[in-house]
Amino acid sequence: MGYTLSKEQFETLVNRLSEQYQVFAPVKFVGGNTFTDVDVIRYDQVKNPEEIVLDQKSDYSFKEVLLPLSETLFYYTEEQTKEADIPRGEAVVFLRSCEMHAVKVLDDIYLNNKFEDYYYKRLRDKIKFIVIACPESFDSCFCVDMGTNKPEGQDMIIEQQGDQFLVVNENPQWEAYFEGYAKVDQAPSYAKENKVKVHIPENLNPNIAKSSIWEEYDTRCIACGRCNFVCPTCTCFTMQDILYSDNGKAGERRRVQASCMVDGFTDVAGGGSYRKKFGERMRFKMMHKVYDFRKRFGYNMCVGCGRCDDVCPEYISFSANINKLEEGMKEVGEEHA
């Protein structure tokens, strides 16, 4: 059961939400990409409902709303420590179905992984989610094979249908926004087929590390880490102390997003470094997305959004890499036969 809203009524809905929440959604930044005169769609706080981009996939995910690129955890002096204030109040995030599944991944990592992450939880508790329905798949998506094409756990779903909007509200607290609107017996659409198909072999196991399929990435990958930063489920971070004084007795500690693909991430005491070869880093990332995480939580970490395929400057396709795993397992099997 849902409601059909005109464009003006939809904008009124967003404006009413803005009175209580900070609204974050995909916004187009004209000329704001890393390349000259190229636009970029990324998440930002919405000041006008017309800014929300509903008909295109954003270049970056919603992740920065929950996991800021740089987040101050606490301030310290020689005598005392002060926890950083929470960055914002209650918020609403417009996102895609695959990203709603990515929220589940982040929750399992930060909240259901033996210990709760305090800084993640205090932001997460203040966020509501509105899914932007995808009646059809975008070119690089493979959400159907990853099981993330149908949204779960959201507060509301919206689907643009020409000049009208189908809105399905699942948050009882928001029913007051729809008083006087006629209900319609219609469910939102979702993508049922992707152009990109992927298959994860059932016999996938750590022996895949011995396969030669990783060797091409030693020279092809440039370890820029862009795939990690656009991914809605990559969660690697590092810690930085920002010192205010020469003696190091006053400053702040920050959690900063990092990448398992870049140099320095696996550096350890004594000058050691693991996974020096780029192919080893690719193997680690892929196995984490479609094997390690599934062994722990029962489902894949990758949600099939295809952003890593879109952003790679070397045109390395993560979906194509998944499809090479079967070949790799056959190779390993023959070696041990």
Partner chain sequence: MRNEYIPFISEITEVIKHTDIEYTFRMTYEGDVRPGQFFEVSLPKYGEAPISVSGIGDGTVDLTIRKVGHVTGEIFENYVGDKLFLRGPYGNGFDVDDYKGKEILVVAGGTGLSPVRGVVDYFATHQSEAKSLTLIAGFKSPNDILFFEDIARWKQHAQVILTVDCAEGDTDCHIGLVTQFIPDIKIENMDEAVAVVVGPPIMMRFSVMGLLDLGLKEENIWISQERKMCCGIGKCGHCKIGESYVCIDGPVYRYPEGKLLID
Contents of the next structure:
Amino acid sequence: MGYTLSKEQFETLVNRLSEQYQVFAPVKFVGGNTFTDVDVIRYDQVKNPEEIVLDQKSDYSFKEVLLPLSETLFYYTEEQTKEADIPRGEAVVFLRSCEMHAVKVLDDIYLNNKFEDYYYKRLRDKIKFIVIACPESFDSCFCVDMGTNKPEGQDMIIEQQGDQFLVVNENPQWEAYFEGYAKVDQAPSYAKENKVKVHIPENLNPNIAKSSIWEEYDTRCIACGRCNFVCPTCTCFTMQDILYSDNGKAGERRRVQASCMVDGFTDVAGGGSYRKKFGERMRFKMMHKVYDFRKRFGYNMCVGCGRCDDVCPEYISFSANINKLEEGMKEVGEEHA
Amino acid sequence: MRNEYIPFISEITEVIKHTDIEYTFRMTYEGDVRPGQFFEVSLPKYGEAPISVSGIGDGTVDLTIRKVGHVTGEIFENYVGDKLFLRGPYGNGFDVDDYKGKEILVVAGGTGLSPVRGVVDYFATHQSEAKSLTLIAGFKSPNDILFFEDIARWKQHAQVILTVDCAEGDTDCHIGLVTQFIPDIKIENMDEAVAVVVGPPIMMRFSVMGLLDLGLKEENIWISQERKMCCGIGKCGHCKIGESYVCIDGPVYRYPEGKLLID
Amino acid sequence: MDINTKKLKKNAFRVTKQRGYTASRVRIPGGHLKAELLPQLQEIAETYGNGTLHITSRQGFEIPGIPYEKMQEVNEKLQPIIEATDINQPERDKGYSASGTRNITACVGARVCPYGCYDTTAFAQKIEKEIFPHDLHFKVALTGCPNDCAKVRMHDFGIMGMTEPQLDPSRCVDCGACVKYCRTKSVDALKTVNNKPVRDTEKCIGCGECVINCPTRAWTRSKEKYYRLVLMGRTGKRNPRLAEDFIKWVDEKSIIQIIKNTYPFVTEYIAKDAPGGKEHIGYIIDRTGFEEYKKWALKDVELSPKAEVNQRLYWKGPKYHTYG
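For the form predicted in complex with the partner chain instead of the form predicted on its own, what are the coordinates?
Below, the chain from earlier opens the complete complex, with every other chain and molecule after it.
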């Protein structure tokens, strides 16, 4: 059961939510992309409901709301530390079905991978999710094959239908927002088909490292890490210590998002590093997304949003890479050496 | 809930110099800790580095730190009485119970001796708890030898083969790689004998191959991995190998599991 | 045959090697045209010329092999092209009305090129509207970025696109890409301090490599578009030389004003015996001194505080002959 809202009523709804929550949504930053006069769509706190971009996929994912690109953990002096304040209060985030599935991935790593992450949890505890329904798939999406096309666990789903909005509320606390609105018996749409199809071979195993399918990426990839930074499920970070004074006796420790594609990701103190070749980094990322994570948590990490394809300056397609795995396994065989 | 990222203060109670660039810092620490585990050691000016526990005392832990990179460089300016921020201990570490009553062979390369020092020391001290104890320790040169006094003490109760990659001046130790001494090790019960291998990746690979050739069983070999670790708690992703996070599932692995992990 | 070659040249035709035949020169300001104009050029070339077209070094088309008596007919055929390229024209169906100030050329710029810092063609067309037609010999060229693919340093007025990189520190993860690419592809104007890039604003040339290579949108382009204006480069027989920097971080309006201000300066100081009434502006400035030129050039120009003006310019280049 849902409600049909006019555009005005929808904006009223967002405004009412804004009274109680900080509302985050994909927003257009005019001229904010790499090239001259090209816009970028990324997440920001919404000041006006009209800013919310509903008809395009955001270039950067919602994850920045839960995992800021740069997050201060604590401040220190010589012998004392002081935890950083939470950067925001109660929040609502507009996201898509694939990203709703990515929330589960972030939760498993940050809450269920042996330790609970204090900083993630305090932001996670104060967030509600509104899914922007995708009646049609975007060009690079492959959510259907990754099983993430139907949203799960959200508080609300909205679907723009011409001048109107179908709104399905799944959070009982929000029912008050809909008093007086007529109910309709309509379920929100979801993408039932993608142009891009992927197949992860059942026999995939770490032997794939020996395949020649990775070699092309040694020269094609430039190890810039864009694929990781836009990915809603990439969660790696690096610690930074920032000095406030020359003598280094006061400062702050931050964590910033990190990329397994970028140089230095594996550097150890003695000067050693792993995966020097970019093809090896592609393989590492690929295996995490469609194999390693599944071995650990029971389902695939990649949610098929296709942002990595959209952003790659070298036109490397992750989904095309997935579809090479089968050939790769034929080449190397399943037996571990 | 607990904020694992906030470090605690630990005081340096003693500094032991091994080489020009390698020191052991004895730090105050109350709590459970195993050899092979590690602490995230930080200095406000530079940041954190994972350092494995090289010794466990009464209310102290030993952290053997090699002066490489700017993180660990700063620590050398701190001396007894100074304080450091620590987090941990993290990782699984070694369980000496796994080796009790058996022929034990420890193969260590360079600073790889730090994480196993506790294991060697335990059985060198509790000789009745092992059938035999053999240590093959390799260093780049005589000047790089760690725990020299410990090694001298262990020699009284264990077979110790000390080897250097190249000769520099007078030394009574062997010259060559640790791997070349493995075939000569006398093992009575191949099915029961256990081995621990810690060191640089190539050294570990060839050592394990040597041990398997010798006749040891895969499941009786343990290795310890060194990877970049920013968080120590399975979040930052730098140490992930295959499906495993070295910081929480390792750094110590039984070989049948460890061999499946591809960087 | 009685032809006034002075008039013919002004009308963008030329005296060619082949007696009795001329060539028509069609200008494409900013070098970008609608493809639909090409069949019209083809028709002129095939009907009146020898069926060939030369793509000129100043982004025009030269239609050779036209009998002199066909010039008026060709001018009428050129009318839709002149209109489509939005060229100032005092009288319809009479072709181009002056050829002293040369076609304003531009690299492909931000319409296509990832490095382009602005729409070079649009700016070229804007300048075109302001200064054409004119008999004085002015050469203006625009290029999208400091790579200078348009070779604007060989022009009287060279305009290079710049962007002023804006850093959002909260989006920077210290991946090092900007610092690396600035060092390897540009001028090494970035260094990392406290895990963030710091830009040496004196060194920075506004090329945008940091923005292009930033994977997180920590670096973005300034809303304002900036330019480097370089002056008095030239080719030619006597003293070819590269243009020298005049103003860094200058705005569009000021550039147009400076170019316009240069016309009365040239009118005042041009050599009275200049062959064909044409003289490279640079030679004129060589005589008057740069100080005098600067007075004229900056008249009524309101530069923004960001603009960095070089007070003295010194040109180099081989001197095969000293004028005068």
